[in-house]
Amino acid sequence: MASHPSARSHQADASLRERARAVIPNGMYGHQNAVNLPDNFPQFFARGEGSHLWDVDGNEYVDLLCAYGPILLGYQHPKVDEAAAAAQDAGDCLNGPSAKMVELAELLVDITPWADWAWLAKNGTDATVFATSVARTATGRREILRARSAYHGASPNWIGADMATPADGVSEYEFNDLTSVQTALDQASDDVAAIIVSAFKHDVGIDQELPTPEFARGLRDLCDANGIVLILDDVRGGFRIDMAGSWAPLGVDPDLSAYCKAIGNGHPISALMGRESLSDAVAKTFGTGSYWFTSAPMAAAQATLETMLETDGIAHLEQIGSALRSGWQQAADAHGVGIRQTGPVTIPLMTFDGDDFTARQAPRAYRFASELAERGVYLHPVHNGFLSTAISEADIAHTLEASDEAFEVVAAEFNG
């Protein structure tokens, strides 16, 4: 694949784009929603196989994004793909489970030291919404306690009148304050079921925060000693920083873990872990779809762990994750472009000095996305990526000379 950029045609995504509009409100909806993307980034992918991308006009790029997450071992694993087709193929859609609902759920408690038993559903929301419906049976309270503009989860549950409005029966507190979280405690006078946690601070539009060793024990510690349920958001982490669970590097064992994306490899599962001491609360408090108990999904899932702990994935995608961030800040060093790199090496989220994210405003990111893209490699400009262990060392050369040039064009752009 040529570093350089050369002309790409985006004819076949204009034409979907056109046809989508007459058919689907605003023509996309959601966040795969390309309408306030670069003009030259595609809304429609005809497919993917490992690191790589086609967009429905043949044009090919090295993926950071990866679905937004679930895509953990690369497009088209085989051993995943052939678990997912074996139980398709024997009936997806049964009357109830098949064993692999058991196999999934005593690999997920295999290892996950502090977890005792797995629930399984569709989707990270239909995770993090059980999770407090549980600990609200379990200690009779009401309130949720969540960082402030925390997102977890597109539901009613999680969210107000506007994404940033926390919904009713929860309230906030600041990411790594525990005053904050204390005076959030004090002020719903003892209603407290449960605090919610993000494995690190991920909000759209500001920098990623790594928790504090302090942080995390002390959220533990205002749990034990006030009856309240621990829940961590790990669905954007899960799989990525730690196998055990994101936490667990900290020493710190929520009661509740919630995960999706990268559990499945882009198969549509996921999973909340708990305590033995939350089974019963978990027994009395209902939740269910038609879809929850497909096999497939849960072989996929099955076969992507085995993969990520016999290959040692963890291991890889750190690897990589520190030569890009590496690449990066020596390419921006040499242009004399500003830029912050946050978060977890495996989770990368890149923000330039000058752009303003919270205000929507973010010029540089958006060139510097747009110039990788017309070389082939496709980076959110202003959402985090997410590494595969599909990515090798080449894509990564790629990317890193890709990189030069865009930063090269953003330089002289915005430095004159």
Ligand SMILES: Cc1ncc(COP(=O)(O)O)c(C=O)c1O
Second form
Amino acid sequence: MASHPSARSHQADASLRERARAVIPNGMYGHQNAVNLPDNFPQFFARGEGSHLWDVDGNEYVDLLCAYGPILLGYQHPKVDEAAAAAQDAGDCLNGPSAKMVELAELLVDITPWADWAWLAKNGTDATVFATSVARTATGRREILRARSAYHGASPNWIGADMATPADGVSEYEFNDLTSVQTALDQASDDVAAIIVSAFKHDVGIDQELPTPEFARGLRDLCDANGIVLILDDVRGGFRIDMAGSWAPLGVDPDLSAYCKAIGNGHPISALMGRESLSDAVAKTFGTGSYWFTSAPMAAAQATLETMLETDGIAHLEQIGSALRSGWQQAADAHGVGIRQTGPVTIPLMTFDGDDFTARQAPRAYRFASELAERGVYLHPVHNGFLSTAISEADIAHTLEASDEAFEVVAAEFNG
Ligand SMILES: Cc1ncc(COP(=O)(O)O)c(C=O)c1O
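Switch over from the form predicted alone to the form predicted together with this ligand, please.
Next comes the full complex, this chain leading.
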């Protein structure tokens, strides 16, 4: 892999983008639309293996985004993909699920001390939306409280007129601010079915925020005192912070917990987990999907979770994440570039002093990410990264060497 800038080719990518514009509205959709990324970021990829990724022009990258989270053990992990292939060979999509469904639910319940059941679907949005339906059925109330601007899925259940506006039936509080939760509760006049909270605050482009123990415990107490269901949205944090759930280290247990992303190492599956007291409400709430019962993703999830447990994957992720965080800080200091690194080390986010993404002004982050891409490291400029256990010491060394050069470019361009 080249370690110096090389003006990589993006010809095949450009041609695919042109063809896409003819047959896919806007050429692409969702946050995977590369149009908002630096010019040298590819839209289309050809292959992933371990910690590396290749775009359609054959450019290679150490991957610090991991498909926006799903890749936890590296691309094409042998144990996971063999388990999925065996399930696929036996017939993946049948009239009902295979035994894998029960085995996976047993494993999930086993590793999550407070939970009694697991309910499986495909996407994180399936799980968060179903969680609100269960809470509404269980309580007979309507309103859901979420943290301001928190993302819980692309669904009219969550999003109103635009991304920043909550849907009908959803009102907001401030993350880490119990007073604002109490105010939202007072305003909803006894009609609150659930409070949903992300494992940590991760709005795009701004510093991440870990929950304070007081906030987490306070939410639990408010829910208990008012008969409200506490939903932990662990779609982004799940299995990168703690295998028993991202709030396990805080000692705070939710009533429902939504997982997706990392659970199947890239195979499509999500889960909602919950307490026995809510299983009647689940039974009364209809939910299904054409592909929710396929067994290959369930086999993949079982293999992913078992591998994480057997190899102490979380410790490995923390080790890589800490090396990256301290290496970035040292390099930034050496070049006089002010940065902030926030959130869990295994889900890294770096923001730059002087940038303001909320005003769509993050030129330093964009320049840094672009210089890294040119040197074979894929880091999203403003979305948090995700680490995989496949990332090696050599990958970190390469990333830090490239970062040193990228900080030098940022310093030359912005430090006046
Ligand atoms: C915290 C959180 N909740 C829910 C979702 C929605 O998950 P999905 O895109 O799988 O539907 C996401 C996706 O990024 C997320 O980060």
